[in-house]
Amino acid sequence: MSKIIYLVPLFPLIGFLINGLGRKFLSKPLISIIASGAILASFIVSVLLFINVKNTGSISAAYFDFINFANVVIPFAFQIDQLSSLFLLIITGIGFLIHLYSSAYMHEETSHHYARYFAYLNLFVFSMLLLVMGANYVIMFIGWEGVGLCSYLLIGYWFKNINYTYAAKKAFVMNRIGDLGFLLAVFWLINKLGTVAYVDVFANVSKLSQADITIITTLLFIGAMGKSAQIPLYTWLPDAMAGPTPVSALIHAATMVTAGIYMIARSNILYTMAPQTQAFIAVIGLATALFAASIALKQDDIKKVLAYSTVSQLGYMFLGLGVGAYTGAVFHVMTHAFFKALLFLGAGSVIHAMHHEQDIRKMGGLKKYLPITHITFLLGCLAIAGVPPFSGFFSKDEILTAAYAKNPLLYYFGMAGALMTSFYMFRLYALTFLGKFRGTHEQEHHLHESPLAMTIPLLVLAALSVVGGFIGVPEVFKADSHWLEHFLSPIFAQSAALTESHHLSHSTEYTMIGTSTALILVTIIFAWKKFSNYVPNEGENEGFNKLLANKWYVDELYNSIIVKPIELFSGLLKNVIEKNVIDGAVNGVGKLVVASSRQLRLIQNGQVGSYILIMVVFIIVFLFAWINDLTIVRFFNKLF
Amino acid sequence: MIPVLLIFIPVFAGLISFLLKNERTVKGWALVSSLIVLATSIGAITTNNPASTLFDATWLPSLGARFTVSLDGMSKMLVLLTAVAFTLVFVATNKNEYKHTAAFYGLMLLTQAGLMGVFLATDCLLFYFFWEFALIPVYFLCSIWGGKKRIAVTFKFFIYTFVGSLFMLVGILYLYFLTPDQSFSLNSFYSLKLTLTQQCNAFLLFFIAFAIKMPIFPLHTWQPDAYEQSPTATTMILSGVMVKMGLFGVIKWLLPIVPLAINRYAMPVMILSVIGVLYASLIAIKQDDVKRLIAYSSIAHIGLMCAAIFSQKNIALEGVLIQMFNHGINVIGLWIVANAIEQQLGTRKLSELGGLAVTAPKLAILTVIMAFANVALPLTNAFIGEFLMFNGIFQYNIWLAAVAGISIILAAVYTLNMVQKIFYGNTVTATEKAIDIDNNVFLSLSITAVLILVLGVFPQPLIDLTKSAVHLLFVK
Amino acid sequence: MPIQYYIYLALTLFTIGIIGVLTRRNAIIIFMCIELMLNAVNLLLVAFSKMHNGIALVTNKDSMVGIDAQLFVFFIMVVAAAEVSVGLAIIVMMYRNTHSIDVNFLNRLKN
């Protein structure tokens, strides 16, 4: 079985090469068939691998030495175990659906750009596969930066709009800040352990001192902050919505942004041994969850709401990782991939129908025009809100329960965030699909349900969002029903051995589930009532609301305390320091030579007498010096 | 015999090209000659037979200087770089028009000979001879075919590097008088047993020359001006190959001879280098001229290499060697882009460009590859070198590595800035009627892109080529 | 006579020569001062020659020690004579051109 591992990333790579190099010769249908076919092929291989892993355990394959110098040996190797095979399924499965969706969504593009789009998308899948399949941190880093590159290319896909390219640049640069942390962690590992292979690192983890582990985990987490959009590096993700909507669904919701969670789940043993880092992650995750949710409350752009929602959900995943609920976090990655991809694709369908209108204040009443989109979107909203028995309920519940076990305070805040989530999601839903249509007549005239290639992925994802949660039913309902935990247990075995599991009593869990469900339902009904007959009014964005609508002015803050000072400083370096101080010093030396030679020239005044005088004076001086054997004479004696 | 061929083929080709009349013949002749050199250098890297990698003849018997040239792992790589660089340059700038074409190409070929000599010489006086020999044609190239401010700039460039070289000459003589057999040969320099004071003296004398040539902060100000004012073909050689002379000098002529002094001055030099890395990166962010932007970017990369050398870790040194080659390829790629833009649109100002991806998609795609190689994205060739170098710096001092690491963020900022300002957005007056690149530029950029990707995925051959050389440097 | 007397005399003549060259502007007088310095050196050469020869003669009747100095004197006198002829010719030419033999007049190379 390990012989076919390389096929998984190979197919998307081939797809990328064909579409990238042959973009002038291929027709649009052919392009989409090649691209989607490539992903479908790797999905099939992934399924085979998954079944294999499920039955016989993890497999690995090494191909060639990427770097082999002295004691640093980094093989180009893949490792397929429970965790990575699960991610493979998510990436290729959802990836395929989104490729299919894109083939219709992007149909307006010329074939040249159409091929470019699919080439980028395939390249992204390739990089993401490298990220999860790598058997060591360096291969993971290759994928890590590769997805950053594809994210850059796809956000800036419509490059004629200069603002989109700013968003792309911002995403790449902010990711790079995190990447620096990742890279330093890798150096630290190489330095202390001499290896970056997961197997060796985790086996030798006892050789690291406590301080080392804390620093390595913190640095890795900084990498995750950038990639998975956590405070303070989250601002790129909402801007990344400049890219085509399927891209947002695939990269900025389902897969790339969860790379940070994958990485931490992968290194779980390191994190379990670094309780301070874990606490830090939990706090950052929770803070991000709440902060982003609060912003999402007042956003009017359909994609922006979903983007902040993604940031917030990622925060929950990090909360899960921080409290040691690794399975819960991975579970949430999976369910989130289902329903957030669904929501984004649904939003894409809406935007498609509305002719690129994204402001939900100008929508409304789309229920009757877009029935399939409407129903699937509603299911997605229910799933993300955490209404039982939709998938989001199970995964979120697992994280929050673990948070409660760690510290009830974390639970209360987490719950508050979950309520905000259900509020803003149903605000979004109600504004978009309920009430009367608020757009122009022209738009209304053209409203239509999207083609099959777009609705099929919606239906599949909706089904997954509804039933996806049943692979992780909490123990409280039925003993041994948590299939996912059982499946992933080899990955987290090392951590589990170190932590004592403190189960909550069944009655507490029931109470928690009961109250949270009740509260969420109340919020949903409240939002439904409030926004189903929405009329725009002027005064709604005042005071605190204005603060939220402007995203707490974080972008402005970063701009004024980081971007502007750096710009000013580099302007100062360029125009003052470089020009006047450093080059000035160099030119100054030159000028000094010229000036002093101009002065020195005056001695050569053409008066023979003065020449002779100087000669005589110096002869006398040397004579005296010689007689008295001064240092200078000794120096000359030595020289000659 | 191969090293001699590598030096004398370009010399003869250069001299002959002075005599040619027809412009197209000259260009063809230069290209053929560079291809022959390329073939020879490929032969050079595959051979290990001492008879063909070493050549020794009497040169100045009264001084004890001999004409000794030889190929080791390090020089094999740099010879290959020189050969590849000149071929790429001749292909890419084939359409450029020059007055006195024959003289231009003649001087270019002589420069190649000088560079080959620098990388091959194992006699210190011969090394010095070629060091200056490579400088002189470049001086004429810049001062005759350069931009508006060429006279002042070339004068500064020449004086600056020449003053440095004179210090080195004093250093060479200093070591020469310390050798027991009064010889300039590398081996007798290597077997010197010097005290710390002697090492420091020699180090300072040599290092001034190398530091100016690299250049490291704050001795760098000649470089952006020289790059900006030189004809682009010369700039490519200057930044692709010539700045490597300084790094090469430190590795081959300082590290094994004065290890104690290197160790003593490591910290200040590394701090200066790291300051230079950040300083140049920050300035690059604000540049409006593409050529100056690339120049500052190059200063930042070279600064990192210098810091890596002084970390004295073999892994960092391996990184530097690989990076010397890869940086040469990448930066030439960027210059080809700059040249293509300037030749066609007549401007290099970012503020006057925009939307070129609409009219020149091929150029845009290839430039993006160059740009991401410049920010050392994994699976491009630059990543591997930077990875190894940072590793070594990290081993030496964690904080230096962390601070120098900021440059990978800043590199992303200025490189993507450049890509964005040139290619994205709507077309402007300058780019409205632009057409895509011609076959020459396309060919040379494609070769560069292929090299970038292949060496990025399979860097091991380069590592194997230079491994033994690095090992030998540390045996001493 | 002790050698010191010759030295003092030569030194005096030489100093007079130098001061003359430095202070006077008349080319002829400068010329004469140069001759004076040359002759001071000649005098010294002859004096030392005689001294060394005298010491050597005590042990060896046919000694030639120090005699070469007197050869030098002849050389110097011959060279000086040649120099005078050339120099005077220059002065004559100079007088024809500038109607002056003031050396400070001859600073046209300046600037």
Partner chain sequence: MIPVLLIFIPVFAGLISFLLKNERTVKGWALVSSLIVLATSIGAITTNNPASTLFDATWLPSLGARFTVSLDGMSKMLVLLTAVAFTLVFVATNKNEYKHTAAFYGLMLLTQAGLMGVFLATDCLLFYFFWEFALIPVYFLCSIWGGKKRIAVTFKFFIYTFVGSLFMLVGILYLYFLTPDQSFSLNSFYSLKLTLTQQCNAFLLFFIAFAIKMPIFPLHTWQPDAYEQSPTATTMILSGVMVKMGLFGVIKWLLPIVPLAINRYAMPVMILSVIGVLYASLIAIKQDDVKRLIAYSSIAHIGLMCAAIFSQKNIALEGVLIQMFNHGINVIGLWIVANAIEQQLGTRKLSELGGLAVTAPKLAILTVIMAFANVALPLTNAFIGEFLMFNGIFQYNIWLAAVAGISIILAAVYTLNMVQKIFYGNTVTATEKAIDIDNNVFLSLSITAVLILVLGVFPQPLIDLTKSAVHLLFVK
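Between two forms, the rigid core is the largest collection of C-alphas that superpose within 1.5 Å. Quantities reported herein were computed from a predicted structural model and do not represent experimental measurements. Residue numbers count along the first chain shown, from 1. First, how it differs from the form predicted on its own.
- Core-aligned CA deviation for Ile619 between the two forms: 2 Å or greater.
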Contents of the next structure:
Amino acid sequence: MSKIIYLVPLFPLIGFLINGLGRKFLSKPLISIIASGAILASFIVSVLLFINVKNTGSISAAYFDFINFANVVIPFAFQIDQLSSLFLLIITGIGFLIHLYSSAYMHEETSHHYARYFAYLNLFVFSMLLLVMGANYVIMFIGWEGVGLCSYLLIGYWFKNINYTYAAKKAFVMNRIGDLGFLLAVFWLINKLGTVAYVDVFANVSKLSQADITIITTLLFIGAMGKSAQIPLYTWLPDAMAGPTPVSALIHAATMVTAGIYMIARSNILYTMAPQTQAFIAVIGLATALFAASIALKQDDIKKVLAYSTVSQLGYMFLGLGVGAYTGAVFHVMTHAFFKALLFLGAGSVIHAMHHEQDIRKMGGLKKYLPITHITFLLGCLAIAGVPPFSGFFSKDEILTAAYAKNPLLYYFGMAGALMTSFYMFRLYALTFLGKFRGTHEQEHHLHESPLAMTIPLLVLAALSVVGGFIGVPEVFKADSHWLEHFLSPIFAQSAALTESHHLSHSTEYTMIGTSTALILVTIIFAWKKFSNYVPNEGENEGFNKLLANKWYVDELYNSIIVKPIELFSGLLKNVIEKNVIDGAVNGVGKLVVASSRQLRLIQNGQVGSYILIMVVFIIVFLFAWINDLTIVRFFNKLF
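Please give the corresponding structure for the form predicted on its own, as opposed to the form predicted in complex with its partner chain shown earlier.
Below: the lone chain, stripped of partners and molecules.
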């Protein structure tokens, strides 16, 4: 099986090259077949690798020395184990459905731009595959930077809109801030251990001092904060909605934003040995979950609600990592990939039917016009709200249970975030699908269900959102039933050996599950009744609601304390240093040369007598200099 590992990233790379180079010649059907077929081929190989890993254990393949300098050898190598094989299925499986969906959603684009879109999409998947398949931190970093570049290209896909290009630039810059932390951590590992290979680092982690481990894990987490949109580096993610809706689904569901979770889960032993960093991660994750959920309560753009929901759910994943529930965090990555991709693609179906309208206040009553989109979107809302037996219930319950075992306060705050999730998701659902249609008569006249290429992915993802959680049924329901925990146990074995397990009694777990489920259902019913017959009100976004609607004015704060001072300082450098000093020096040299040349040219006057005079004068000067030079040499010879 090691001989076919390279095929997984190779197929998307080939798709990128064919569509990228042939964008002016290929037809739309052929473009979509090439792009989608490449991801499907990767998915098939990923399934074979997953089965092999499940049966025989991890496999690896090294191809060449990527870096070989002094005592540092970093090979270009892939490692397929339980964690990476699971992520391969998520990336290629969800990625294929998004590619299929895109073939219909982007049909209005010209062939040239259609090919450009699918080329970027294939390159994005290739980079993400490289990230999770790498056998060392350097290969991971290559993929890490690749998804950052591709997100810039895809978010700014409609580059003629200046706001979209600004959003793409914002995502790129904020990710670079986090990437610097990741890069410093890699250098630190090389300096201390002389290697960045996972096998070698984790085997020799005991050679690192506590200070080194804390610094390395903190730097890696800074990288994760940027890529996975945690406070304070989260503001790029909602703005990433500028890209096409399938791009939002790909970035927010199965790929880029989960890279930070993967990286910390991969480095679990380092974090288990750094309790201070773990506590920091738990606090940041919980704060992000609550903060983003509060903003989502009052957003009116259908994609912005889902964007802040993604930030909030990522916060839950980091909460799980922070309390040592590594399996729970990975489990939530998987279930979140199902229901969040479903919700984004469902939103795309609504936007497609509404002729690019995204304001949910101008929707309503779409239930009868979009029956498939409606039922699948409802299932996605139930899953993300954590209603049993949908997938989100199992993964979120595992994280909250671990949080309670660590510190009950973490659980109570986490539960508050879960209730906010239920409220804003069913506010979104009710405003979109229930009540009367609030759009224009022309929009209502053209409302229709999306084509099969868009509804088939919705149905598949809806099915996964319903049943996907059963691979992680808590022991309180059925002994020894958590298949995912057993499957991932080799990855987290070192951490498990160092961690004292805190199992809650079954009665406590039953009480927590019953209470949380009851509260979530009450919240859903409240939101359903409150917004099912919504009537726009001009004063609804006043006071505290205005603060939430304007996202706590964080972007404005960043502009005031970071962007504007940098712009002022840059303006100072440009207007004072550049113009007066740098340009002044360069221009001064040029003016000096011109002025001196203007005077020297007067010597060339055609008068032979003048030329002879100048020649005699310079002969005398040279003779005088030569005599003095001899005198100085004799003086120093006598002196020494």
